[in-house]
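Next up: just one chain, as structure tokens, the form predicted on its own.
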Amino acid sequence: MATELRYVGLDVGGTTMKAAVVDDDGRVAPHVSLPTEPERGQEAGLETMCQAIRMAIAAAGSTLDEIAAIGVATPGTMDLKTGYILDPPNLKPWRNVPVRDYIAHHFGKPTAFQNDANAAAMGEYWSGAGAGTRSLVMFTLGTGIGGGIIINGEVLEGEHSHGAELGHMKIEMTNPRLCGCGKRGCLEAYASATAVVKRTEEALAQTSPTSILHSIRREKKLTARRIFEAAMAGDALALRIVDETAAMLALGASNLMHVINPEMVVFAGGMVEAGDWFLQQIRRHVPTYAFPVPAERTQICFARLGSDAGFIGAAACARQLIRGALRR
């Protein structure tokens, strides 16, 4: 690593942000991470990014003059081309934040700024599940499903920003569910963790009196997590609710191979620590939906890089800028 070019790569999030200095073979070294503390506005968030890189290179045991880029990856909505982060819901009161060139300025190298999820599946494809494919498209299941398409080492962007919002692909528009964007009929409306509590509460105020759920419910929080081990447990409705679920994600990304025929379709987020059988659940629905031929063909896996995906793929769209595009 000492004799390679070393590039940062920092994860901001709503709570918490990341950083590690990753080298040209995709080795990360010891991470860092900071409490983004939005609320205290972005002029402290600027700083507390700059204080994440700061820490990251020396855990490392680097210095800045050792670092030949640097990769920001940032939630919510924003402008790539310029750089700007312009309205994100999850750092109010953040609003056209600056943030390449700040960080551009302040280190004096150059800087790349990406979505994080584009980022988290750049992470992916670069030194993850994707090691070794052409492309690459991930979902990233949570609160919301977010998404990223790499296409030969270039992340698909789109012309003005918001490519691969895969989460608000419509699925369903015959009696289509709100979903948290004011829109209807998005597969996030149906497929996130957030979706799968609220179809499970619908489906528990109508029917199944003998379903476990309703003692989770009484003496806990419902959420995914408790669904899919009562899932797993055997419970008919959580089963039900689980298997629907699959193959809306099924049916997303049947899409997705019948628009883009990626290599692999990747699934990342809190809801695969369900583990394999939830994802073979998935496998099994699409051919239901997908041509022959990509459904037979198309990889269908789990990310493997957990939370580091974001940081380790905002390095890799900085190595991009000293390297040119990670093509196989």
Second form
2 protein chains.
Amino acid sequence: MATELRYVGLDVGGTTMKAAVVDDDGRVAPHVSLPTEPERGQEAGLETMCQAIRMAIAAAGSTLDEIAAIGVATPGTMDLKTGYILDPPNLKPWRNVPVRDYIAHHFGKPTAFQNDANAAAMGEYWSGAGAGTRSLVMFTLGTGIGGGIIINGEVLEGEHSHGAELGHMKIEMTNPRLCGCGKRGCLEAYASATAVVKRTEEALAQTSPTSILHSIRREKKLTARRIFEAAMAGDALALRIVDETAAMLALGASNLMHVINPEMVVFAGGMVEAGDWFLQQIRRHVPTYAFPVPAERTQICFARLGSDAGFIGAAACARQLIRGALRR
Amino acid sequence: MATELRYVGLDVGGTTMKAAVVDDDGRVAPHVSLPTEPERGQEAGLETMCQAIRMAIAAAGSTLDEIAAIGVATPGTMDLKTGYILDPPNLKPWRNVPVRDYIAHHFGKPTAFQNDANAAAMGEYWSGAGAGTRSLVMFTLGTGIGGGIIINGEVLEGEHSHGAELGHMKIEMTNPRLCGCGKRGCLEAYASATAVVKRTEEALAQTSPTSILHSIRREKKLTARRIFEAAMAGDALALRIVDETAAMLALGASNLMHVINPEMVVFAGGMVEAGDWFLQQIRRHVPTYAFPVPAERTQICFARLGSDAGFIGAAACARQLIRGALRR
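Mind sharing the form predicted together with another copy of the chain? What's above is the form predicted on its own.
Every chain and every other molecule in the complex is listed next, the one we just looked at coming first.
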């Protein structure tokens, strides 16, 4: 329709960037992907972003004139107020890149800039697992644990762009594990995919070699996926690791129920592929940690948009520049 | 001024209720106090609330006609959406009391209803420690640990009125202390005034009687205040307890820096009387737990309004009904 507004969402990852045109109702045109190749430097990176945006517009059979606004999501560290990427570990050697203003000037369009985990949460809120909810908290389980919080259509960015760094809540004092961030006791050090493998390796070193994980480890690299598969096949050690992981994620979710108290908690990332069985385990542990009312009423779901959540959420942030927050 | 709007704020506690008229700029008229006497039942309680509001209007030399709106804060449990107190442990035997609608109908005024800890945070945001900030997180340290979160002038109420139950964040898995709420590992079970006394009693039972706390305990009831005084007098055990408490509060504050990432963290309650020395100890522990940027930039302060914060914040919630959120 000629009168319908359209937005471009771009999600820049360490390996790949993805972009698509999304319309005012969240309908997504075919997306495009380009290699990010951060090692080619930030000037090349900015040009690749522009190229991805142009390709996405073409893939939608659209023209730049029809685009109302652009949204860009990148990994941190960043300054959301000024629209800069600062010193992102996943985009080395980029440093102090004025992403928002560069894209805005290049295309002459209002441009939103957002952290990738926040954008993914916004995508799920707009048209994924959280469609229809007023508020959601999302945990993205991967190498680390990312987070995003949406309340009444607005990303909780925080005063210094550190809102929803949920993987770095401290959940242990007595014997706190070292986290990749350099601190101790972070949720990420217990329940990220990386941490699941590490905890399993430690358990294997301490047990007699009866677990099928011992033989898997002799032949292949131990991964969270293989540990979850072993659990589904009934391996006792793997079942214990998965159950402990579910308990830790339930504790993390419960902490957010006592801070944000959202309508929904969403889990995203590779572990989601373990399926509903794992979700049930997380849900089962929640009443141990959360007050009865939020334990009973908070919806706990898996994400639905997969790796498209980032560019859809970036488009949602672009839409917000034009339409205001998507309050419900 | 005849054109200036005025509000009544009422803060209902388990023992006393306090009310005052507050003008549009946060200037507070003399407040009034009445005993709550919850044991007389909820009908009597509602009538006492009305009486406190009338007395506050009279104490301000004002009339009901000059009042634009009323705000009432009460302890939980509650349903903020419907304006009911549900089953408050501190107001037994009250149950399912339609506070907001009762007051609104009685006075014929728009009436706001808020949790007492949220209202206190709102008071500090409006005209206390947080005046001028965009966002703050407040921890109130007493028998338990209450919390309030204000972002851009709005109370984070949560979907089921459980927003900012900060005392019930879990911070320990290995050997989690039992909390008054029935769960384990809550911040409150470590760092409330009650928990400080309990941790001290345990330490005293395990140490030779060299601490001055041993002799204090033989003569008087051990209180958080006496433990802090012993620390200030140089007692080694008391110093250790206070330092551990500061570390746990720094951990709690850091968790909020990684979830809300506010401009300011405010501590309120009796421990505040320990003075700037204790605040410095909390600040010193923050970099152990928080990322460098929020650790460096988040203001960590004591509350300024004391027990007036509740009715001032209740008035701020009333003001919001008329003026909208106090965004900065």
